[in-house]
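Only one chain is given next, in structure tokens, and it is the form predicted alone.
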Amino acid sequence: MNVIAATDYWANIPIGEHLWLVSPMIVLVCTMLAVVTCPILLGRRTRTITAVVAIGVTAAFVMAIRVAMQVADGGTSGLSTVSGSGMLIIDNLSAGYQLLMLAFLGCVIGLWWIGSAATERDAPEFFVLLLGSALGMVLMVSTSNLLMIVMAIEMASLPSYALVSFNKRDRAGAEGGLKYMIFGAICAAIMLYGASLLYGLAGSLNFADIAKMVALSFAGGGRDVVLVSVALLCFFAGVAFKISAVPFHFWCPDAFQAAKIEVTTWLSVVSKAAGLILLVRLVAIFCGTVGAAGLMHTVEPIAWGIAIVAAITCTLGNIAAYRQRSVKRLLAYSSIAHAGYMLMATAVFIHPDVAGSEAGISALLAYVFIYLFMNLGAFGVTAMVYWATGTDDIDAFTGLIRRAPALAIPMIICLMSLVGLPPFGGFLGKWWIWIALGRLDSTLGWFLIMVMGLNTVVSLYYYLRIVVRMTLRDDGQAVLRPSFGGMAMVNVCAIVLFPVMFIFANGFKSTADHFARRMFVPTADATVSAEPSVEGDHSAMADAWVDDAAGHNDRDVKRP
């Protein structure tokens, strides 16, 4: 027996490459550590934690530009269906989603300067909660590994938790951080179940060896299909919980009229982008990996598992916002509602050899960019009349066009984006995802395709319920003055939604696709692991595997 000494094991890995690529992430670790530092070196001033949070992030944004430029000229994809892909992936569409949450970060770092700075406690067990979930949900982003997937998902869910119910003082936080924390964790008990299942089943770790025992589990029929559906359906419970796709969203609502404004706008976009990146990242795994063996055919009836589940979600999120009062409340039925209009883009399962295969992975990448803005626009005047009223009752906004029309014109913008009206930024966000879904040419696709336009009619109600006691109702309540910062930052998300979105589309589109085209390239992958990567070649991986479906039934499934 050979033993490999350890100086010759490591001399063989480029470590400091490696931590190169990771480096925003080390940035945000030492952040946290910063701040839990801070307090016993410089004492707990609410400016002095802030500004080490803002160095911090601005800090890792920076690194993540580097890391993504560097990503973009070696044309690194990580989606390569090679078995020996690390345990970390850092590619176009980890870099991306770096950027855009640090951004996103930022914003919400800015929100709560306005409004909770000043009454603020514990200001360094809050970032460091803020700082925490934002690390695990960049690491969710960046794996393909079962236990790192399991690992990042907790990791991200957690300091969620605290967050919500961080205010001790208040009884609904507490409830909601405790309806969050309880379901949560029955997600989590359901998903490590359905991950031990993956794990004996195909002996390894590597989704794409999951893909590959899938495919040939489905091929070849028998006892074992039953067990294989079982383990999916329980593993992707936990990524289900992150979107609040049903029957996985009642923490939604609650959590988020409990939470912060500041919190809610957090989860409402990062935790779901997050968990569809994900789910993105393990279809284009399993569509490379199916395709390559000659088994596409196997992957129809997870396709319309994904479908069903993404129809009802939108459907039930936008009827249950009917009867919504709170302002708080209604976003988040309806950030339920759009978390099923991407999991359709998500639904469409291409052989990734044939032309367009891209396009719902484009779609779904657009349309989280535009959800960002959208969003954070939405819940910023939310939280600027909250502030100023005590109140996120729509009765708060009656009147808002006379009484802070800086507020009003950007909260129309958005409402209607939401709705995905023409000429607004939501519109080519669902534009470009009905034309991923026609591109299937199939019964999945026009279903999908008819739920969204009967969904998006159902939503213009409840939307223009906002708009009408803005513009049409007026009580004579006082005039708004909301601080010049959050009126700036809800004024860029509506110019960035219209006409900015609209001047720059093709070129926009244009950069989604290249992203999403790269995705199944097999080489130059920028991975880190414990041992070495291993070059595949989509070819040479085809022959074997079709020889492994010719010889395979129920009894043939390698197992540990």
Second form
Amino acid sequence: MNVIAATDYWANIPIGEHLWLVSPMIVLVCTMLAVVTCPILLGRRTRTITAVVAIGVTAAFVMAIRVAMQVADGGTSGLSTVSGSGMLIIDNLSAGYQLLMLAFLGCVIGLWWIGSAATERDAPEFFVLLLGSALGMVLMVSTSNLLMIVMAIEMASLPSYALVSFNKRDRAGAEGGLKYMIFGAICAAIMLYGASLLYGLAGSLNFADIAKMVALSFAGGGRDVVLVSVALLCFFAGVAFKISAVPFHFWCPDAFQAAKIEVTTWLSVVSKAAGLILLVRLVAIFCGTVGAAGLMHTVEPIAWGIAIVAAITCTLGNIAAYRQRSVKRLLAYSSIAHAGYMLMATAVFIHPDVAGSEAGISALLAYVFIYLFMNLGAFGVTAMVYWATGTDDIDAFTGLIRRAPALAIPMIICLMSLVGLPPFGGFLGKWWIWIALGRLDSTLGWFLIMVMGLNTVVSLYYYLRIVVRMTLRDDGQAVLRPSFGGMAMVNVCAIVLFPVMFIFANGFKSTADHFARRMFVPTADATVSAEPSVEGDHSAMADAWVDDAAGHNDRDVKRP
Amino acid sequence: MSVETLKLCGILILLAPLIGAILAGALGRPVLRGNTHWIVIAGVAVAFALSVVVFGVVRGAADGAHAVQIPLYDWFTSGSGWFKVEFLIDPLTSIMLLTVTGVSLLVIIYSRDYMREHDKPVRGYERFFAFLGLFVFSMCALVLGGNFLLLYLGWEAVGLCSYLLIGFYYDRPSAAAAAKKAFLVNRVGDFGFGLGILLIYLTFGTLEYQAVFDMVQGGVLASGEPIATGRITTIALLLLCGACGKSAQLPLHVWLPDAMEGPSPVSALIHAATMVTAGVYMVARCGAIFTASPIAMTVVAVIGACTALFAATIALTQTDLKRILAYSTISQLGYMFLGLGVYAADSAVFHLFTHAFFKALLFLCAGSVMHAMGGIIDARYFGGLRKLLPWTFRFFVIGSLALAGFPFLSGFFSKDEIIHHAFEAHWLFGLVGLATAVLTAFYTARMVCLAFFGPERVPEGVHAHESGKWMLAPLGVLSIGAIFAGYLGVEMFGQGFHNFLGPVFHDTFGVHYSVVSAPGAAHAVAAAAHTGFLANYGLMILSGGLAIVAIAAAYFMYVLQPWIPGTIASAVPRLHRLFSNKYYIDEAYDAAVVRPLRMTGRVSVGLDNYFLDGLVWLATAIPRGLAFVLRGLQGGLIQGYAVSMIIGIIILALVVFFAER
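Pass me the form predicted in complex with its partner chain as well; I've looked at the form predicted alone already.
Let's see the whole complex now, leading with the same chain.
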């Protein structure tokens, strides 16, 4: 029983079982508090602070393992797609993300320790911001409630703005951070506007109810379609901002370039993953609700909207990466392109069979996982080169295969993986999205397959440019001596991409399938919700609409 | 059969050499250096020990369970196809494992000294051992794999290792060229092999050995349709194409003599004892497919017979010891194919087994000579070494006698069996086999005479010395094998080898065997049906006698009356030129294939440089142009961003709006 409804706020305090489920978050909060109080009690020494954070993150990680094990064994776990208020959901998906995120938090802190700790004077503040954004991201993936979504996105974003412009003396950083913040503010405003419209239209903050309302209106039996579309679109802007989909991507290259490289890694890898997982959850709920109501065919325009945004996003990202000389900025554009690929997989929800939609979600989850590793690897190597040479210009990579083979080889694997060439991990991710799209067997699917294929070809050029620089050119620059920890990290990433993922391709995919399947299974016992009466009325009304439109509906929700 | 034991053993047999190789590659240069060999030796030793365990388990199994398919995990799915990582372990597998890991272990131990000069490791010492470990892993994967996909992967992996090791001295142009040649010629064969596997998948819908073989033997597909014989023949011939490449059979044999550019241990291990026998293993493994097509079987036998005779004639005139041995290997592999083609798969595998011992022994001895002669191996530059290298001489003679088919050594028994079965199939095959046996005895004796008898000659400036114990000990072990391995298959000693292998080939090659070893299953499956005592032993006496005569003739011609060979050569100059120029096959390939391809290559380069590059430039011009435009958009002004974003939202809203209408 893992859907925690925090509705009757004080009377229904979660019991111990529930506290265990949120223990990683509690540990994160405690760590933040500890870091804040540490300078007063123990002094501002970077070493002390880092030790505290390391203990905190490790503890959270251990807790996260326990949570993941607790929710892993079926039955009580799993996401309720159509019931519950979904204020806080701890299921396989969020627990899995949490685990990965904490591992990556460790990596990012490690990177920071290697590269920036020596010159850092404001370690406590840095860590408060980092941990704060981490907490926001965990919350983002653990909810399906509009209010929580908005809050979590803000919780994740606000510290990120400050992280980008953390170095007070750096003009570029300040500018990048400011742009990021202004942009974020605009997007937040648009999203809030959309969220309020949706609440007004559906009378519920629960996304499942909203999905019903949307489906009904598209079926012609509910609210005004244009209004609903605009509301959805505006709400979508918030998520699109997080994953930097076009046209909400402008902040991305500037902020990524301005930020310290470990912050860039953090934002490009974990923050985007959080946005995508949130999107997966919303799409799954949408899909489950609409599919159960038998209205899937009516929402095709939404799928087309996603598809077009996805197509433009990846094309734009790839093309803009063409002329970049700064590898950091190039990778920023590359991350935009990859957000496009992943968005494509969400468009698959339109598949008439649940199995088809699941294939899309499963492919997306697999891709997110692979994406984490290939980006961490690529950014990690870039960071290592940057710290050794003082620049992330592509010239700094010339002859890297001689200067530091332990960096160049993982970089090659990560870049090939980003292109999506077999037998590297990235290929598998693309391949599965491709198959999911092919199974759609519709204009939409073939259109996206074509766009993706063309984009892969286009992207080959700029990724290979770096590979060529590293292997075939050499201008006699000095040999690099990167730190052991950093080398180990990027090499582990590369080994996961190839050969581990290649050898265990099927086991990996079936895990993703397993996750995806869970998302569409409405668990009957996941109904602790005692929604406020005013919402209850509205959602009851929504139920009635669904029943009207679908005629009969046996998969619909059982409400208390 | 204890499946769990076999599974665990199989996994560890693969992992141990692989881990050894990885550690040698990763830690060799910075940490281990001159001690790198230890880690690979340890890995391969573990693999060998476990191969013995596997052998024991398989041997102890009841007769009914002679083959066991062990699935490990699902590798990937594609459409409706499932690809699994699985083992197939049966007597054939266990024999191959024993041969591969056993010989590898000895060769790697030998390499410890061989890859040193003045007791200092040569350049690339770590690389050498890492590749050897990788090779053992690949070869074990090849023989353990339970489906055609894994077979293909192992097949290509051993090819890669072979390429890397032939080109070990990559700064020597001839070595680089030889590596390239080996790789390219194998590509030709592997192309057919790949097509064959694809055709198997298209026909049967699966790549699993057991499933495919069952369908072939049943004659119907899973869908119930009968299988066309033509299809089976095509598959068999395509697979044979790969086998010809890997096992250096006509017409793809040209790479093997050149492959002798690699270090001698590599020649012994990869190009004599193990990798080149992969083709034989594959044909034996796919017996169901080959025996279902009489045409394919005939082709196998003809190719084998022709190669055996052809390579033996070339070996008559060569003077480079390693090249003589290379042609001899081709010739012996021809024997094995002949054996397969005349339905004597057990004899072919038996010959594979004995050949591994004596040929590895000969190559390692040649390596020892080379080591002593300062890298020179051409017998024109040295001779009469028997006093200088007494131990190498003794081992070399043992290996040579085994190869020559001297009575009661291992090669005698295994070769004789094949000739015997060849006569049963067709007298012409038998005659070719017999003639080749005579030639083999002759050129082997000639090789020994040239190198070790006559007046003592060494190249200038070379201080000849006997090799150290690291090199001599493996030679000793191998020579014991070369002498006694043959008795495993002899009738009077219970024919253990054949009865062990019999169940694998019983249903396909129709091999007879009797069950004596399996406990609790002492019923005879089929009484060993032998042709008359006289025919069998008569042939033995005949071929043994011929071998002795040929050896004596060689000794007479090359030691006692050394003027004779020259006279014969000048008496039949054309024939001599034909042999010593290897039938001009390299030249013919050069004219017919290599030059036209080179020309095509030049044309392609021109096209690529001027036409395709232009096209690519044009193709990238579009994104580059767009990129230029986009850079304007990302100008850094936040107002511009905001406007673009709002316009974007409006466009999106319009799209959704109109899509809705």
